[in-house]
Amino acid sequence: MINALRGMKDLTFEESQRFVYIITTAIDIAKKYGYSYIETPILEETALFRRSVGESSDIVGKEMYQFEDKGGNDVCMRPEGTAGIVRAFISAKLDRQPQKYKFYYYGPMFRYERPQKGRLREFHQFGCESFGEASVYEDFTIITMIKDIFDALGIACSLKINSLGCTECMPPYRDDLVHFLTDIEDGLCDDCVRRIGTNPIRTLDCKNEACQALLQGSPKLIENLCESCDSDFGKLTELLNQAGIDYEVDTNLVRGLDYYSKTAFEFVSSEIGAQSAIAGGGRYDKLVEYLDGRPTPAVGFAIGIERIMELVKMPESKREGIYLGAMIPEAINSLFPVAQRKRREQKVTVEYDAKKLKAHLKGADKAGARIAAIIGEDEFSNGTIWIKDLESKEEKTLPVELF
């Protein structure tokens, strides 16, 4: 028997229903915030992620599914969604348009890492990207939208926020941080030592307990923000307070991707173990420019679907649709014109075998149907159909053409 690859998982039965429920709930809310759907390829040039996500990131350095295709192109399976959306935005020359654009997307992402609960090698994300709006009000609105999604799904979570500064305040802070890290280098893990020379701010996110203990006294970017970044962060906290949204300022919160600046945030849950982040995002005002587009402010987020699957409270299933059955073989053909007509309005299940009434009613129960419509010997002779509402228990017989 051929099994699925390690870290790749089938979505079937109850899980697939839960997956669809999560996606449709998120889409419904994103549309209410003015977002429209965008789809980008799963396979992209490797250079896209090297330039956007960053050479120093674990994604590019360790985790990408990268290979040379038959045409000799260096390609990879997308490890995240934002870079592809930005590429599509530039390819369509939307960066040259004066209006603002808001897109939502969902689909599979791929990272080669050790599979564990809530983290697979093929995983799914739902995300939103907003282009052309520099105001911190958009950062707040994005956070509000995520909260709306989690509230609708019945997920209890908390919000962490930080500011990653900009091109004005980041360089002097980076110099201070490198100086601090160099002094404690002997006690840091190999990854943190490597990051001193590549992306020192990523050391703040290290999960190594020994590193975290040494980093307690590190300089904090939030205490060294320029006037503009400090003002924006103050406005964000003011808006969150005004909206009654609880949050924690986490000075060690950084994003795993190099393109973020200014606002960074994560929604976390205590119900999923060590992998507590269930959504994350922030502002990336320079990424469009990095990928050769015109300077365009942008902010977005992604939700890890597998991370929240077990947390989602599914609504009680309601009976819906029609179950059609026949009690004699001669009547089976009569079911299909009815099914075609009714499928224009609702779900229809057709049983192909002739069965007794009791068996059909069991079949209607299994199908979750609201209506059982059966043609027996008498009904077939009279051109009628017997109907039962499985919720109200009401029964009646109608001419087939009137059903």
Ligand code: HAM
Given for the second form:
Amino acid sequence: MINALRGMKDLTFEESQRFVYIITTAIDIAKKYGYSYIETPILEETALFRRSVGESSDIVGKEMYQFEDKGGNDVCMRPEGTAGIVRAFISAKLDRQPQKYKFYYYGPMFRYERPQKGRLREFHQFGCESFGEASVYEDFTIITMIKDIFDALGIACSLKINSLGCTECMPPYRDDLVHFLTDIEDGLCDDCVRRIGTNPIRTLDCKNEACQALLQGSPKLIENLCESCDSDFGKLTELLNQAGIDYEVDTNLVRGLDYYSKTAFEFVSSEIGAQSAIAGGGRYDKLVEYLDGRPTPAVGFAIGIERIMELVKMPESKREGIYLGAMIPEAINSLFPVAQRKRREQKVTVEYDAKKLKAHLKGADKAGARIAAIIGEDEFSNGTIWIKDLESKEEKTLPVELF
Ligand code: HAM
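Having gone through the form predicted alone, I am curious about the other one (the form predicted in complex with this ligand); can you provide its structure?
Once more the chain from above appears, this time first in line as the rest of the complex follows.
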């Protein structure tokens, strides 16, 4: 027997219903916020992720599904959605248009990580990317949209925010941090020591307890922001306070992707174990330019669908639609014109075998139908159909054309 690959999952009946419910709920809300659908390829040139997610990130360094295709091109299964959407945005020359663009997307992402609960090698994200809006009002609006999605899905979570500064305040902070890290280097784990030279900011979210203890005294970017970043961060917290959205300022929240500037955030749940981040995002004002487009501010997020599938509260499923059946083989053909007509408005299940009434009612119950509509011997001979509403228990017989 051939099994699915490690860290990759099939979504069968019950799970797939939850998946669709989450995606449709998120789409409905994203549309209300003015987002429209974008679809980009799963396979992209590896260089796209090297340049955007960043050479020194774990995703690019260790986790890419990267290979040479039959034409000798260096390609990669997307580990996340933002880079491909920025590439598509530039390809379509939307960076040259004066208007703002807002896109939502969903689909599979691939990261060759060590699988564990909540961490897969193929997982799904629902995400949104907003282009052309530099105002921090947009960061706030995006956070309210995610909150709306989680509220609609009945998911309790908490919000962590941070500012990662900009090209003005990040470089001097980075230098300060490197000085600090070099002084405590002997006590740091191997990963952190390596990161001093490659990506010092990532040491801040190292999970090693000894590193965390030493890093307590590290300089904090939030205390060293330039005027513009400081004022934007202040405005964001003011808006969140005003909206009654609880948050925690987490100065160690640095995100695992290199393209962020200014606002960075994560939604976490305490109910799903170690892999607690259920959504993450932030501003990436330099990425469009960095991928050779015209300077365009941007902000976005992605939700991890598998993680919220563990948390979602599905609405009670209601009986819906019609179950059609016949009690004699000759009557089966006459079910199909009725099914065709009724399917224009609602879900219809047709039973292909002639059965006794009791068996049909059982079948209708199993199919979750609201109405059982059965043609027996008498009904067949006089052109009628017997109908039972399985909720109100009402029964009646009607001419077939009036049903
Ligand atoms: P990210 O934080 O890498 O951000 O991923 C977003 C979410 O995807 C995570 O919070 C988590 O719920 C889910 N996720 C990530 N890796 C896995 C995994 N191996 N298994 C299961 N779920 C996972 C991004 O990908 C950015 N592109 C978000 C963004 C959009 N920023 C701006 N725009």
